[in-house]
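One chain comes next, on its own, written out as structure tokens in the form predicted alone.
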Amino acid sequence: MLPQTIDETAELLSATDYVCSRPLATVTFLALKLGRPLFLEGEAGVGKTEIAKALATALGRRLIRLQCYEGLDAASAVYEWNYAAQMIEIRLAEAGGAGSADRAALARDLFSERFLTARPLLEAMRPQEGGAPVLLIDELDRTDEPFEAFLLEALSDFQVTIPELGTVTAPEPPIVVLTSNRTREVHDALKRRCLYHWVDYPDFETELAILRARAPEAQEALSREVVGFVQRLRTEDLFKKPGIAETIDWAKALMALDSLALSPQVISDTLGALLKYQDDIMRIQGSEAARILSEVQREAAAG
């Protein structure tokens, strides 16, 4: 059953350890209530993909993911024919000396459901046990405009066409979540079909709540230092700022080393769990890490 209020939506997500802001809970509730796709933009690692996973888990729905990439076309996103199996069927018919009637039946059978491989968009249009699935169209900004145009039509009518079989219409529209890291602008026509939300990096208290939920075994003092350090790190001039996923990974790495508190040496030794570019690591390790940690500790003592 879908949540009936914004508070119920926030509680539903919280039950899966997804901590979200009131505005994000609101737009998620409206997307579910109105049956509109939810379009989430933001930096990589801020939790856009995770909300689709959390919704699928909380609602008991199947999660179907379409991972976008450069060159993705409609055929790859909807369906493919199993050409290898079709060729085997043809060879077997030839070996058996099939007559003209048999060949006509074979021609019809070759393009039937038996040889069809459903890709994410077609799979999302089919009936599902437990209700309509959650369709995650991840990193849409990696595709090009022709695919966006196709997606616009598919999401408007919640149907796709297979020339050999006809049109497949979803008996119940899927719950659609689209994400973008904004490496390029997505066309306005597609955005207009969706409810839009910019997912920003969380503030200190929200990120601390996320870390408590995802790494509950971490000591409170260590969690506060980790979040404070990461929050300060995001104000530095870095090629790639650490996301929430990196905060969680770093905390777990520190726990694996039995670290009870941060130190410049521990930070330098484990920066690879937090930063993913060597230039960023070289910039932060050593005296810079010590400076940032000192500022974090001073603020914590003053607060």
Ligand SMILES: Nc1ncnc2c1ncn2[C@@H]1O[C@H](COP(=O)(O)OP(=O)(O)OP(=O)(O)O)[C@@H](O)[C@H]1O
Contents of the next structure:
Amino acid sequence: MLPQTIDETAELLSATDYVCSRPLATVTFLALKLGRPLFLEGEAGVGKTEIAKALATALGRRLIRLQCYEGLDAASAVYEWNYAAQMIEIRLAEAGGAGSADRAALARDLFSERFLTARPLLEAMRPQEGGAPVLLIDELDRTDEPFEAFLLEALSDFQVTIPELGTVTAPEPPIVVLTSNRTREVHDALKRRCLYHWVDYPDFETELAILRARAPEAQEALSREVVGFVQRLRTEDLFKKPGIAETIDWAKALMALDSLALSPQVISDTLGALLKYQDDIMRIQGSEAARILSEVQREAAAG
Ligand SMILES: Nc1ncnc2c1ncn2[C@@H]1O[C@H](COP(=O)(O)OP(=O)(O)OP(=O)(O)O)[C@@H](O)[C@H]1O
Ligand SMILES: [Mg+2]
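Having seen the form predicted alone, could you give me the form predicted together with the named molecule?
Then the entire complex follows, led off by the chain already shown.
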């Protein structure tokens, strides 16, 4: 059953260790309630993809993922005919000396379910055990405008026509989550169909809650220092700011090294878990890390 309130939505997600801010819980609840696609934009590693996975797990639905990339076309997103298998079938029929009646049957057979390879969009429109699936259309900004236009149509009527077979209509519309890193603007027409939410970096308490959920073995004092440091780091002028994924990775790296507290040396040794560009590492390493750490510790002491 779908959650009936915003609180229920947040609880459902937190049961799968996904920590949801109130605005995100609200827009998710509304997307489910109104049956509208959820469009999530935000920086890398802030939990856009993860929420679709968490929703599927929490609702007991199948997760179907369409990973977008440059050059993705409708055929790779909906269905393809298995050309190799069709060729083999033809060769076998030829070798067996097929008569004219066989040939007619073969021609029909070649475009049947047996030779159809369903891709994510078609898969999402087929009946599923446990109810409509969660369809994750991930990193939409990587595709081009023609694909977006195609998607707009597919998402408006949730049906796909295969000329040789007929029309497949979803018995119940899938729960759609679209994500974008905003490397380009997605077209207004598509956005208009969706409920939009910008997923921001979490505040201190939320990130701490995420760390508690995702790295429960980390000690509270270390977790607080880690989150404090990352939050401060995000205010620096960096080429690529660390996401939540990096916070979790860093805490795990520190634990693997048996570090109980941060020190400038420990930070320098493990910065690669947090920053992924040499320029950023060079900037922060050494005295800059020590300065940020002392600020974080001073703030923590002040309460
Ligand atoms: N709200 C959250 N609650 C719990 N874990 C989270 C949350 N947000 C992010 N995470 C953790 O951070 C990791 C990265 O999140 P995710 O892959 O969803 O980021 P993303 O926004 O899709 O990033 P990208 O744009 O790079 O694809 C997740 O695997 C999860 O462990
Ligand atoms: Mg993602």
